[in-house]
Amino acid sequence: MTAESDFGTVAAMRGVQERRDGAVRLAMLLGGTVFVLMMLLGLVMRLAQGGLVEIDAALFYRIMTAHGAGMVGTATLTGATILWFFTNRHVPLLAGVFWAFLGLFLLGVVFILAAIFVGGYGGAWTFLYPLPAMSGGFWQPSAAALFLLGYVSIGVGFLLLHLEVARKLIAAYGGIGGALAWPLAFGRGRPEDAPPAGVVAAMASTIFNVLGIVVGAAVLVASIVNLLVPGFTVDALLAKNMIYFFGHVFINAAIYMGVIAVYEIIPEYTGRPWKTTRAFAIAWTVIMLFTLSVYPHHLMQDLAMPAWTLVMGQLVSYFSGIPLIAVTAFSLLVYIRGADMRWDLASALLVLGVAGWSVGTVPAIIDGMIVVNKVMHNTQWVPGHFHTYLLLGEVAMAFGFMAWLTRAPAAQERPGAARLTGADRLLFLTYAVGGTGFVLVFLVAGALSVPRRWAVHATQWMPLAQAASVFAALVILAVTVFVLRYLSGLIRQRS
């Protein structure tokens, strides 16, 4: 082979890699931009609840629906993009699948926005059957059907992505068990023969998210048929179980996919690999089983549920945080303590993401107690806990990944060149303080029995919403700068 052909082969390979990474960079840019927009909608809701702006109640619930669907969808988009990017480091994935995923996602977004802001749909992101068909005249069945069809489009996109990831991991590691490191966990496998930590997390996340999406698709299609043919009905309690199984798995998958960035990137800053140990492999299998079985803690208000399912939801809630803390939070602390950790904005946000995720499990476990759930579930305690492990967890990981993707050339060539500048430190603190204050207001309000999902608040609740608005503004300021810096980094890399 001649030098010219060698050069041509290398250039072609580089071009393929750039196209693959280009799709990832575009997806993260879209994700970051939508995060900003959805946070602005969240700020509008808190301002309205604080009596600082006045909006129509029907509009409030449309905004609430868009905010919930947008934040959940975007968190999972960024998590899936992280999964795709790092899985592609270990096994070659078809770039066209990711483009199809992104196209179906954007098509779903168009359907959802049209249903909400043109059709007037305001039934919340959970689309609880049969409420989409019982609008009280606020929207037509066609608007609800369009909203649900948007979810179906997004779900098909995620299913394509996960099936491609599963196909390649199964082929590369000798089956599902091999990709989950089961020979090491339950047999006589050696740590050096086990797949990387990111691969184990990718395989586990793919398994439970595929199951969740399939169940979600079934109830979505049933709901759409009910809208078009009202005589077609399904059991409402069964539908609710399917919806919350899907919803719980889907949003948790966003976080579990996002943490792959921690496993893959933090070793660059510690100088030590994140090893797949027997404890790690066992813990991820337990995580997979817990994620699939813990959802009944969302249904403790439903007295028609069999008692054993509610007890199971409470018990699994107790134990679900243990594998997370053992395999990620504790391991990360050990890595940082035992290594010469190098800090920049990317590493700081990734570590914050693990901390926020871990802390967010505590109020979730508390709400998962039946005796507490009876009085706390319909209060702002619930958005308090899920904003904690999303805003301070997955979203922080996503922006950490974006900062890493566009880090300075010197830091790319020599990870030791990473540094946290004064401006970076101020930006990080703005986000961390704003996010922490925002979720604490939710939790305090929940402890004081302030209800969630109310467009109009009593006078005595308004100071809490006003305080939350200040913290929300800090978060929005920080994430706007994150996105602008990311865009600037992309432009710099292409020039």
Second form
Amino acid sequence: MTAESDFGTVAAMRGVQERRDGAVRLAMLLGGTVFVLMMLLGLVMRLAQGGLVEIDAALFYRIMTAHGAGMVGTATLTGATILWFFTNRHVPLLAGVFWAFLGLFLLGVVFILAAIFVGGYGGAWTFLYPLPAMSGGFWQPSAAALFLLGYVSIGVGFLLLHLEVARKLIAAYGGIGGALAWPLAFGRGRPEDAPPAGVVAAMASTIFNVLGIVVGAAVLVASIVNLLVPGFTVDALLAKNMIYFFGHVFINAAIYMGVIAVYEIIPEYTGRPWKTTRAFAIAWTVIMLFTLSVYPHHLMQDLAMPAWTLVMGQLVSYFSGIPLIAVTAFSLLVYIRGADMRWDLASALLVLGVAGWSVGTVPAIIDGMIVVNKVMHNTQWVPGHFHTYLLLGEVAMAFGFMAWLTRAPAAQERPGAARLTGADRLLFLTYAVGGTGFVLVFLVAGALSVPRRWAVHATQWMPLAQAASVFAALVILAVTVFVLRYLSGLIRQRS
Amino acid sequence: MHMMVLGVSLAFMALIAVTFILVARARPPRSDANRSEARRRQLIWAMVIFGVVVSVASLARWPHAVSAAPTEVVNVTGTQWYWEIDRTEVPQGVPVLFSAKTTDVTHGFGVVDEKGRILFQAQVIPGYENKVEYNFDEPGIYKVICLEFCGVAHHEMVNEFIVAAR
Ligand code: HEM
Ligand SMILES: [Cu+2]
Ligand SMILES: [Cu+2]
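And the form predicted together with its partner chain, for comparison with the form predicted alone?
Below is the whole assembly, all chains and molecules, this chain first.
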């Protein structure tokens, strides 16, 4: 082979690599943009609850449906994109699968938007059976069916993506157990032989997200048939169990996939690889089992549930905190403390992501106690805790990943050259302070017994929503700049 | 209970946040692998022990317990978008059993005291009789609200009943 043709192959391979990355970059651009748009919808809801804008209840609940479905979908889209990007570093993945995933995702988005804003569906992202079919005249069954079909399309896209990831990881690491580092977890293997940390996380989150989506698909199909064939009914409690199993797993998968960015990127800043230790391997198998068994914490006020399921929900909620706090967060802190850590926007946001996630589990775990849940369930305490680990957790990781994809060329060659410049520092603080204030107001409102999902708030609650609106505006400001900064980074890289 | 929950949450949240901030700002780099692994083990054990104690304490008395032969029974029915309650008055200081049903979708039976605090709630699942018991300490007018999203007038599903002094 001549040097020239050799060079040709390398260039062609680079081209393939960039095209693959192109899809990832595009997906993150879409994700970032949708985050901004959905946050604007969130702000409208908070302004309405604060009595500062007037919208009718039907529109409020449509916006709430769009915000919930849009945010959960986008969080999982960005999480899955992170999973795909880094898995691709370890095992080559078929680029076409990612394009199919993106296509099905966008098709689902079109269905969902049409169902809500044309068809009038406003039954919340949780489509709690039998609400989609019993709207009291506010939307037609066809609108609800279109909404659910949008979910099916997105679900199929995720299944394709996960099956490609699973297939390649299983082949490369000798089975599911190999990719989960079971030999090491069970004390039979050496850390040197274990797969990289990102691979273990990718395998575990792939397994539970596939199971979640399969159960979700079953209840979606049942709900769609119920819409089209009114005589067909299912047990409402069974349907609720399936919906929350799916919903819990799916949104948690977003965070567990997002944290792969932390495992893979932070070592560039600390100069030490994120090691697959025995504790790490055990933690991820435990996370997988816990993620699949914790969902009854959503059904603690369902008195017909067998008591043991609620006890399990409470115990698993608490003990899920251990692998997060004592393994991922603790290791991150040890790595940072031991390194001459250089901060730039990417590393700062990634670390914020783990911090926000850890902090957010506190109010979540407390609400996962049956006695507390009796007074806090379905108050704004709930959006209080999940916005903490989503807004300050997964979303921070996603924007951290985007900042890293477009980091300055000097930082790309030598992470030590990274800098948190004055402007970036201000941007980061705006986001962190705005986000913290925003979630704290929800928690205070929850403690004051303000219900969640109420289009209209009592006058005495309005100052809370007004304060939250100010914090939300700060977040939106920062996130808009994140997206513009990312976009200009992409343009700079192309030229 | 409500403010204690808030206080405890904020304390632990602040603890974690401050730890992150201190570590992120600390200089110069220091690492001692053995010491940090020992600390990790201590942290895991502390979390396990704390968790077992809190779990046992909070579950020892089953939070959803209802009497076998209740003397005071109230039947509640949720329908899009109103509550029907078959009594206007219940006595203070004895267990009152609420049996909640729905004629359409899932609702959330929530009871709020005069200070605006949610005292307890129950999901009202179609096809099930949902039973929850409560012993009211204070006489007064109590509000019933909906705590499960049930459609366009969910926030307007409000009713009330009286707890009479004994
Ligand atoms: C500036 C940012 C944001 C604002 C202003 C905002 C605002 C809101 C508001 C007002 C609600 C309804 C609260 C209620 O029940 O009374 C809500 C619900 C929700 N938000 Fe956000 N949010 C923001 C960011 C996010 C992010 C980043 C995510 C996830 C990645 C998210 C996911 C959700 C979900 C899943 C719901 C539940 C919807 C439902 O109850 O059906 N939000 N948000
Ligand atoms: Cu959950
Ligand atoms: Cu309701």
